[in-house]
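Only one chain comes next, encoded as structure tokens, the form predicted alone.
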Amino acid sequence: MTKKTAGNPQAISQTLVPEYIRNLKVYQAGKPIDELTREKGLTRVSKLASNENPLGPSPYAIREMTNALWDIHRYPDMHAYALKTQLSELYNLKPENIALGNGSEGIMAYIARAFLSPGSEVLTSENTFIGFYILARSVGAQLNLVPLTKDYRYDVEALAKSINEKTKIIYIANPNNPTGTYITKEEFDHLMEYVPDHVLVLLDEAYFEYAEEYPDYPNSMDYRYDNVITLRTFSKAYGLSGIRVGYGFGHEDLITNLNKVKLPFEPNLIAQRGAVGALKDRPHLERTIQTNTKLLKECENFLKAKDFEPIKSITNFITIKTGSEEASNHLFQALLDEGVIIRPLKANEMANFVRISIGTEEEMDHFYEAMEKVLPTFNDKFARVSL
């Protein structure tokens, strides 16, 4: 018997992987401050490159979290009762039609896997969410993109008139990242209008508790119709980004199929503990609205001042057009030298834009007192281009 020899990797891996695996592209995460401080030896950093809630999180949840460590020997309960009985509560639904999974991402990777295959077909905007695009490439699907408007929200009237009979997933999040911006109850009602019923519409409602003050922004817990999902998220306004929690909402002939291919025992003992104390405390969530609204129209009203035309958001974040890609990157470097992070948009195919996350007063003034630095530099070097 021949003795085998050491493959060639770059082979073994084109017979392997499929090639739409292949040429997916990872997912950037906003840049982590201990890799910043590291880099530059900075004492103060403030990072408003992943829209987290820069309050933190509830008491509540910490105690929660806290008390569970005395139970990380034993697995999570797998049916999750505690936190769906929660959530069934406070939304007036049954437990059979609650989701629960690693973040929303989490959610959107088992519908992924139970209703796509290679060459489905999933009708969505250019210039949203990166990781739904991940996902849905991941499974071998291909993405239908339409355009944006031109206030930068979703076309409705273009996506209705993409529907076909491939068809299978219309994802809109709403409120867009990285836009802010959201479709309304008028413009949801005549979308839905055009939908057949055996095509899923995902909506993606990771910034709902921002948004659900202004009154044409269509809450779907207010329509309940079989063929949409929403998706949910306690990264956002309850501030657990780093326990991964993210919830669902469908018919339960949805949810039940979700289950089928989701992994036991997520979300993990703290993640399910932390939401439940997060859900207790609506104190907390109400200052961190309160907090957002104050300082996001301060951060508005700042940009213009120095020239910028801000997308009009509704969510915790601003984006702002730079002019180009350099401009951008430019941008971005010169407030991390000063110790702030932002975000450029290169991977969601808005190069020429750059968000940023609204923090704490602190961080605010931190980013406030930075552009003040980089911008005249940056005034000589690029000419702006309004929006």
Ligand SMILES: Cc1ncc(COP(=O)(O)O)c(C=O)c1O
Contents of the next structure:
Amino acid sequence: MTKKTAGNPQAISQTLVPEYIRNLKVYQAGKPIDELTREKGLTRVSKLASNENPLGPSPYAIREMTNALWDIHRYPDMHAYALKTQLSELYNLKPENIALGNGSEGIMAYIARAFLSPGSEVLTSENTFIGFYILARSVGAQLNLVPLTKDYRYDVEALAKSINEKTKIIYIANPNNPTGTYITKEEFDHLMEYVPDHVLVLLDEAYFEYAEEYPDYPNSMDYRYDNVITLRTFSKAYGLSGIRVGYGFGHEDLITNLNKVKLPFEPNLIAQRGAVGALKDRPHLERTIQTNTKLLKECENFLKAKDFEPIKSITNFITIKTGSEEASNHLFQALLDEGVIIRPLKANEMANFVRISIGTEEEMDHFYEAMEKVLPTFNDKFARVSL
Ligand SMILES: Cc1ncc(COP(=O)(O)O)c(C=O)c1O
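Now the other one: the form predicted in complex with the named molecule, given that the block above is the form predicted alone.
Now the complete complex, all chains and molecules, led by this one.
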């Protein structure tokens, strides 16, 4: 008897995978350092592409994670008691109000799973965090996108006008990635006047620690809206992108529903302990913010001196207009040849822009040196277009 031939994956993809998943594009992350080192044989590589903390994690976090290695034959605490206790003390909340996940994107995935279904309408802005678009589309939701304002900010007025009876979630990245801009307290209050009680507002505050010093930045913890879920992360200012821990706050009814669809042992044991360690090291966080504030300003000045007009950012990255997709690609490739990885923004529908994450002092010097080398050719090739 002959063995039956192997299966037919194309037919499976065609019949089993819903169209809204077949239409998705795989998320493109920033180019990893190892990849560039391998490809170009470079020894000096500076990655300024994924808005990470260039100072690295706190030694407290490293100590906790190292100790945790001895326990990895055990499942993690599915209630994450230690981490939730620490977060609840820090923010004066009950543990029932706290959601945890594999990065804040992990929690976004639970939100999509728990609150959205095929045909649900989600309202947000164009040119915002792509990860959210993918997650909403992956459950068949329809995205209603409002353009940014001329100064690259969420258009709160247009969002308010676009709420309809089918809107289930309004997603706001505040500050926004990839523009680095934010909605103010006044704008947030204004928007909330238009949001019906049954609509969920998802406030993504991944860059909160960088933004909180701005007096008109609306820290969601100062508000009491029971239809808002706040998302924050250990991936940015806490320097723990690699272990994937995010946290969120919301009314316990909402968090209970998220927990029903959550994989029980996320975040993993090392991630839970690392986050606990990171929260204990306030000076590391303060150093991170101070260093970023100084280097962000310097980078802004450098770019202005080179006739770019950076979008005013309150985060750990800065976005500039290059003039065209070709110019963005040219700059990206030319800097790669010099060992500097930045981020072209085609995937964010901003093909004529690039984004630069703020690195260490040494990495920024590398970026400036590389720019000095590549700009003469860039300027010859591409006429400079102002914002
Ligand atoms: C606005 C925004 N939200 C969420 C995330 C995802 O963060 P996490 O690593 O916590 O999943 C990012 C990462 O770049 C981001 O820019």
